[in-house]
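Single chain ahead, written as structure tokens, the form predicted on its own.
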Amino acid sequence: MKCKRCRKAAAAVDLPSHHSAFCPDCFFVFFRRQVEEGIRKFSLLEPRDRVLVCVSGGKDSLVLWDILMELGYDTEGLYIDLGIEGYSDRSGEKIAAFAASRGKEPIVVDLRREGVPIPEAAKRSRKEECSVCGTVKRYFFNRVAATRGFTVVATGHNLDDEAARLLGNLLHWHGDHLERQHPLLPGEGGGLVRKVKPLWRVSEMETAAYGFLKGIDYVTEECPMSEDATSLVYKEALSLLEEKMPGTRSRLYMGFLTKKGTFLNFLTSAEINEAPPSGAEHPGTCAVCGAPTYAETCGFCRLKEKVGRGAVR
């Protein structure tokens, strides 16, 4: 098969979604293209910005990384060690060589040394492993990003993970999780950075396809903790309809963006959780670590205590 775009080179990756095949180059090309644009749509990054890249070691992470620094913006890339035995090691390799091979050097925080490694954590505080995990990454997110005067922070969410999420939402009527589901999560005062996802618009297999033809060295196993999480669930229904009607996600997830305003306004306001918890325009402080929150502790703060380990630094 030749590559649909050039009509010259053998086609090295298929994607029946877009009804295309690209060789590598040309590939590329497509691939620019649709995070420029998925970036340009919702105005997600600007050319002065400072954007703060979190990475794990897995291929979407690394690629975001990747593209991004290509399309020329000011990254840095911020690695949240989990404290996960033997697998938390081997990601933190994969980022330091990948950064190294760039001439970066990765931000790293490690959370046994912040006294709430994952597997205890969750353990202590009876949550689940994933649930725990969101928290405590959010939390350091944001307080790395203001800390260091970084202007927005970008993860490596796909179309997979985002579509699997939002039929999460649908299937039990999540009122308040849909209307915050979106590629931008704007800052707030009170010292809430903005957040984005540039890859919403590429699959998780074309990240994988590019960051295979990129070379990019990457974790490919699953973390251990996530193998009892419901987005897996999500994710293989999905992709028993895309094999069959190829594009199906792209249409869910594009069509909810679309027409967002309008789905949500069949949603009553007490569902939807229009305003803050505490009722207050715009988040205040946590009174143990001073990060923002609606709340008079920060879920960090809380989570710790639980932990038992004292409050943080």
Second form
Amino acid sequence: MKCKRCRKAAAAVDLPSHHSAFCPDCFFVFFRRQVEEGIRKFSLLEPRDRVLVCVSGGKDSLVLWDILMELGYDTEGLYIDLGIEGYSDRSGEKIAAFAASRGKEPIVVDLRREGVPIPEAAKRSRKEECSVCGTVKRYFFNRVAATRGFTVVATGHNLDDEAARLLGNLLHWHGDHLERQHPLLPGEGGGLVRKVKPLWRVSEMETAAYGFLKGIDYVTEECPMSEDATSLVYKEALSLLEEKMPGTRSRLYMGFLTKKGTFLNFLTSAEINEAPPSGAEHPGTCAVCGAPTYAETCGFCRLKEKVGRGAVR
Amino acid sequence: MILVRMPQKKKELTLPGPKRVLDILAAAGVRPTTVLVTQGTRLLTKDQRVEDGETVDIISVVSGG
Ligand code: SF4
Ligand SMILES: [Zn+2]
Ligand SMILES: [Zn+2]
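Next up, the form predicted in complex with the partner chain. The previous block was the form predicted on its own.
Below, the chain from earlier opens the complete complex, with every other chain and molecule after it.
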């Protein structure tokens, strides 16, 4: 198969959803345009932004960091070491090596040092690992951004991630989650920084192909806590649809984004009101640590309190 | 024979060659849109022919996210 763009080189990546196939060089051009278009469409980033890129060591976040640097954005990488034996150490090493190859050094938050390594914190607070992980990550994204002067936080979620999440939210009619699902979550003032997902237009396969062809060395193992994640079931269902009807995934997600306003009118306002007030009302500050929160103490401090109590038991 | 390696599943299988990548994936029971098929530093398209005696890697691209 020949490259459909230059018609000279042999194709390396075939993309049935775009009725196309590209050689490595033309694929780089394609991928870069997709990301630029995704950024432009919702004004995710401004040239003057200082971007904090959340890196996990997996392909998506490293590709994100790589392409944002290439597009000329002012970026630093933030690695939150979850304190998971083996896995976290290997992830940290890959990130350090990648950063060094680009003349950078990642900002590292070590959850063991913060007293909330995920496996223990989950046990002691009697919560699911991933829910604890979500609270802790959100907290440090905001805190590092606020204390180090970043204007925006970027994560590596791709089209497959977002489409799978959308499918899950639709299947369960999570009105409040649907309301907040978007590549751009505006900052809410008071230290809650803007969050963006610049890879929302590119598929997981495209992201992996880009990483592979660029020689980016990433961790291929999964977080050991992620077993039986329901998101994998939604992804599986969508890839079955995608195979029979190429382009389904992107039509689902892009359609949602463009029709979101009309669509959400169908849901009762009561459901939507569960979401924190966006923009209009600013969050207050946590009584313990001063972080922005809509409650008296923030989710992170409540978690730490539980983890502390669990330890005494 | 073609040696097919699936490093994440820690699995290997051998298939009589030559074979198209698409047929290798079918034989391995893998959905084509969920993997990259690589040979060293090269990426193979689904219609490419793999010769007898060659080795390919199937790398899953799906993550829990
Ligand atoms: S699988 Fe769960 S614990 Fe692991 S990184 Fe993802 S959210 Fe965190
Ligand atoms: Zn080309
Ligand atoms: Zn707090």
